[in-house]
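Next comes just one chain, in structure tokens: the form predicted on its own.
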Amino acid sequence: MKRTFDTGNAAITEGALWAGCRLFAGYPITPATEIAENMSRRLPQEGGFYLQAEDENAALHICNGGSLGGLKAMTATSGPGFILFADPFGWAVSSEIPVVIVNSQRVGPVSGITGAPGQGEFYLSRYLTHGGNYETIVLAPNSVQDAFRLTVRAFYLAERFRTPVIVLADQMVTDGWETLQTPESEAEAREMGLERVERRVNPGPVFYPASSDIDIPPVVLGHNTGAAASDWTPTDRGHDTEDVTWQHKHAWRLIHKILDHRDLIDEAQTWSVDDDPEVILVAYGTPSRVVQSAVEAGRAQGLKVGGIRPVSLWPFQDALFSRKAIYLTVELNWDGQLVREVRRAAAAGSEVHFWGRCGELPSVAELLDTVRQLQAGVALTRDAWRTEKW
């Protein structure tokens, strides 16, 4: 095993080459450039290609077309340059193009501060195209492992599900120095969990099929199969048409082959939710760290506290808030967006509470601070708002 001291960004970087990612394509956005400088020097000593694009809209077309080209494609960015991605990410999801998408969360709106780390692309993540009609897949890490290990994931899950898979991350993530460590043999690769499918060939006739059928292999341009490929509602043999009947089968498709295959995205961590907890903090990304540390502490001190961290964000993992309980979700923004699908998830009769905040984590003691107000039935009050409003 091999153990460096590295960033977020570098694990990316590791993690995409060691699941076989050939091509990349990106522009320079802090706090994700050292994504794209650590691809420009790493790529060509592993006989791939890195190329910096216009802009992020050309970017994703690329990886787009070097995908359909048969090779494994990756491109990165932080918030403003995530929403460029609208039109290539519907491409890629309508045509069913296996692509990774890293987005680096930083303080929003628009530019923001480049510095900062935030939290204001969850539901973007999830809507990031037009015209719905389509499910996503997005992965959330937590520490430079975290970022390797996901990153990895998201290649193996986006060849089997012909899908864009995003890997939501976070400033404090990406730009955070920690100990990583990779693989030096599959052996130890199997020893991490660490899984990847390599790259076939659709040998067609049946490119769409109108089934949630996964581990088809992707379109590939060439290889003598005839294949087609367009953002336009497709038949079976990848062709356009203004017929309704083959829209209904496309989004269905598009939208079953995840929801159907559950068990093999959702993820979660959960601390002493199995202990009868009053309150339980939910959080995703860096602040989920904090609150493993706060569920730690209070358990200590005796608070009936417990926690839960979506790892994987879409499709939305409602099962976990099945039990009765005061929710209280850590967020790194102002306007509170996981917060309003626990509200959507939690059990009946369940109390379901905001504590947000962008460019900087909550502590420990705020958060307990907090859990012992809402254990008293106290309103949520912060120096920086009267009360709690979102």
Partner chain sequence: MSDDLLEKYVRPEKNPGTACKGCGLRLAHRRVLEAIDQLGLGQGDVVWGTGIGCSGRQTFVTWKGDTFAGTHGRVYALATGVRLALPPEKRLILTVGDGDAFTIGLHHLLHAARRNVDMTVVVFDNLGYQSTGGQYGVTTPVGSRTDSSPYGAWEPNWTEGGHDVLRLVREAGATFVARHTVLQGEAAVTSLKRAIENRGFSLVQLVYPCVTHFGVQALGTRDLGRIYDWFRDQTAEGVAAGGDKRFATGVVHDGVGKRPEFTEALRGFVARVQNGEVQHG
The other form holds:
Amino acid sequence: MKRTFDTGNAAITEGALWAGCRLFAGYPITPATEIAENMSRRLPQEGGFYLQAEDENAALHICNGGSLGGLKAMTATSGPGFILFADPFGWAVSSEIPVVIVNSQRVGPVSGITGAPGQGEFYLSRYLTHGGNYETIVLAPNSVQDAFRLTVRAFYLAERFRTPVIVLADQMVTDGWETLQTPESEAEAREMGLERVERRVNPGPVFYPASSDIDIPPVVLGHNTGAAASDWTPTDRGHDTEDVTWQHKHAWRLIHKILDHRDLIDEAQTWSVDDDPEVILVAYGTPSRVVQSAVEAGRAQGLKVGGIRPVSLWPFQDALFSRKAIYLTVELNWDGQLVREVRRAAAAGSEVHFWGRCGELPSVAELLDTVRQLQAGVALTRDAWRTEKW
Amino acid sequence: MAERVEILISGYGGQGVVRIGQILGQAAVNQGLYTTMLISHGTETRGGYVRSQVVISDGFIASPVVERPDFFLAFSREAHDKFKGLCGAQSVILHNPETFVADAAVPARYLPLPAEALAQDELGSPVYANVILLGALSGQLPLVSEASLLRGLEERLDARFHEANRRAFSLGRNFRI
Amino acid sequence: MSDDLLEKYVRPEKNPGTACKGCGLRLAHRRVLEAIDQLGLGQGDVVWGTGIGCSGRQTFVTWKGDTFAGTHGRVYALATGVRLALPPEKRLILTVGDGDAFTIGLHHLLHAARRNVDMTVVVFDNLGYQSTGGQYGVTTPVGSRTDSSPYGAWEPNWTEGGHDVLRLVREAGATFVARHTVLQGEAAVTSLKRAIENRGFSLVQLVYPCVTHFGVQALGTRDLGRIYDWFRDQTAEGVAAGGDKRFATGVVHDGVGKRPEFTEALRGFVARVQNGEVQHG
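What's the form predicted in complex with its partner chain like, now that we've got the form predicted on its own?
What follows is the whole complex; the chain from before opens it.
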């Protein structure tokens, strides 16, 4: 095992390379630029291609094209580039092309604050393209090591499900420095639980079966299979059609290939949730680490507090919130995003509250003060989406 | 319970705020310890300071936030003013007394060290001030050994300046405050 | 239409395709097949991509071999990725429209030309947005009445008043650039062959008549003979010609072999890194 002190950016790079990524196309953007820089150095060493695209839209299209030609591909960006993926993301979803997308979230909207962490793309990552009729796989790392592991996982799921997979990080995960362990042999990789699937080629003539099966090889050009991949609604052979029956079959597959195999996707971390918690803190990404510390510190002080960290964000794991409790989401935004989904999913009779801020993590002390207020039934200065004035 | 050491480093861009954090983290990793470092930049660079929050522990580190710094390397007056409120009685603030003087309202212990002047006099350039402060920190720091820090120094800094950096480190380490 | 060429290359279920009766698009499509046939290329030698609009709908997944289609204007970026993954000997042909290439996708087109990525872009130019019912575009002759220019199109376009979008494509770095009308059969096929053989970025603009919208709205007729007469009348031989003619035709630029092809250069660079011949900073 190789043990280094490195950034999340480096971890994502090394994870992608271990997973077999051989094409990266991107456009420099704070705070994801270092992923591009690392890729520009490392990919050629591994026989892969690094490209700087004319914009993020082109970057993901180039990745899609590379993947359609048989290369495992990845791009990385932050909010202002992420929004430009709407078009190629939809193309990859519908054409069922495996590709990995990293978003290091910063503060928005628009250019917002470039170098500070945010969590404003919780819903955008679910609905990154228009038109609906699909499910999305989104994974959220909360440390450097986790960024490595989940990048590997993203490639694995992308291949098996034939779909783009989003790694939704934040500035602290990507810019943060931490101990990073990477495998130096296949045996060590297995020991670490890392898995990878090699690219296969769909022989045709049925490229888009009306089933929810996974592990169907993706469409790959260049093998004279009569392969077809497009933005049109496909028949099972990939011909363009305006027929709503074919559209229904296609949409059903895009939704159910994911929903019917959630055992491969769903992942969460919990702290003290089975120990009769009154208040449960909920967070993903870097804030979830403060939640963990807060639960440990709170329990040490005798507070009945628990914590939940969804690791896979989409499809949303409703079952994590089946306990009646007082939930408090901890987010790096002012408008409350995760809280809306927890409100929808929480068991009947639960209360769901929101703690949010941009640019800075909460402190353990702040979270525990809020827990005490909630336990005492004291109204929070901030009620759900209504934020206090500065 | 795992021992946890929180180190806050802050100053202007170019003062080595990130580099000093990297050396600390590298030294901790070399010793098999856990470590995290958050870097704040961008807006904060424009606002006049850069900040590294370094946590070192012999166990898994959940929150990477420096809430109560055990050590605060304050490279500028602005950085000190911004973060002195986090410091408690257990905090040690290393600073250059020519940059700012101790604030009596802060319960922390101040360790003044004229690092720039020392660097200029002994090594011919003020750029070594941050490594001098790192050397001074190493004399106080639990968990991380001097040898690990020296190795970290070599791994994270340009080889052409190793000799000068070792001397700077030693100047700080041996400085009598 | 059915003959040996279609039988050889076109999926029977996609014949005759989506184009309107009398549309010049079928003839344009046929010119590309003629060029492929004359080069002796088979189904497995070509990967065929398409854009959005009349040209995309008519030509998508007609090719018996491997095919793909991009969202509007983005197929040049998509094709850049495809080119990286494909064996170099495979020919990559894109059939797109004037809106796709010269409006919504121009940015991506110019960057593909800048890199000299090995692909042949065939722009089937029907002088505006016809698949949406006939609105003016950047190749619509100034003065034309369309559904969105009921008083006559007055915006500057890319092909008149001293502008020529193909010069832009050439300046961007394309290594073969030509313009013909579909009526100039032999010249068009000669250029298409040169373009397909070029191991670099080629663009051939093939102007063709839309009877349903352009004919009716701009020329006031659906009569194919009269529309073709207008096309012949507006065609000037030679790209420097033009004058009062709408279509200055011929080879705009032949720089075949004069610039390194992008993916070949990238492969070479990667090999040098792997061999330790170049070091990073």
